[in-house]
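Just the one chain here, the form predicted alone, laid out as structure tokens.
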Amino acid sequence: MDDAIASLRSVRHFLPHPVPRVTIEEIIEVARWTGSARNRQPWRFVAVTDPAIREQLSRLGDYALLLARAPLVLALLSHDDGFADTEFDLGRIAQSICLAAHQRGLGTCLTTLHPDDNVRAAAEPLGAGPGWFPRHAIAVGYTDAENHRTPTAIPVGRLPVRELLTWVR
């Protein structure tokens, strides 16, 4: 597992090829073990393969762009419930999909669909349901490795252990 974890990178360019749906099923299959708060499982998915809508929703956040390059678009819809830990469960579910992703030779990219009006947006065309929210997103599908364009202004690397841990004695 830590070589997963370590191996796993967000992926921005893919080849056109569509992304079986049993592999999503099982991505899905493994990704909904996740634990959550009190176990409430406050997600739902829509797999996106209309090209149609996959531009719709790549208009819908700052990072959204690659949604409409990537053959799925997998949308983490969660659920108005009031509980602040909703979002923090979100992110376990969205790590839990990128890693069963990437265990079946997927790239992945998480991206998150903003302000709340671009949410309400998205809504509609994805068939969310009342009190169901498409904040995040994740474009899915087989890396273009020949695409070495890394399009980001973000420092690449990672901080080191003594960096981020402190001891309290």
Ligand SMILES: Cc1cc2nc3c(=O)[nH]c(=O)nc-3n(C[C@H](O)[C@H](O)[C@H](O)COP(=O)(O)O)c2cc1C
The other form holds:
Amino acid sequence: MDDAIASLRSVRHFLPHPVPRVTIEEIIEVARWTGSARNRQPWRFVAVTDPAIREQLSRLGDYALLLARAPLVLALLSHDDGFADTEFDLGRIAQSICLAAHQRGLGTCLTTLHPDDNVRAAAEPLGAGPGWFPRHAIAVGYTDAENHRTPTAIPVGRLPVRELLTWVR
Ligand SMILES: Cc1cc2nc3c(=O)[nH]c(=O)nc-3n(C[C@H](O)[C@H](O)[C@H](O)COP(=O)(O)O)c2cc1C
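Other form of same protein, the form predicted in complex with the named molecule, not the form predicted alone:
Complete assembly follows, chain above in first position.
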């Protein structure tokens, strides 16, 4: 699939090469233009290369072990102010980040940190300010093409357009 959007897949195996700081800054430069409800931009990002912190984060979600294997983890912090659109906004920015990384030849995989105790535990090593919580983190790195296709328990593929789309005329 060579469509720039449709070809985005989760990558869970990475080469050990570091991700240049300038590339992460470019990705955030692009992604920060993502729209959010009332333009509140209820997001902050923490880039982590420290192996001990990545290891710690990898134990704070059910399927987050890959965070220890990725050369860089980008934690997404959302502002918990009770605004109903915040998580929707965070989904949009996460997709922008993954697409911008994909465009630059980098692989990504979103991970969920949970339950809430684990989210609070992750906030401390990330230096999150009061009211900011890391509910998701993105593993980032150059794809290890040899292992990328390793089967997972998660089903692949997508529902067809005819099942997803209905028309009212
Ligand atoms: C909100 C969200 C949370 C996710 N959490 C995890 C996770 O914790 N661990 C993981 O390995 N993949 C996680 N994924 C990746 C999904 O499993 C993946 O997107 C889905 O299986 C489709 O595969 P693809 O992205 O390769 O097309 C998450 C994806 C999203 C959108």
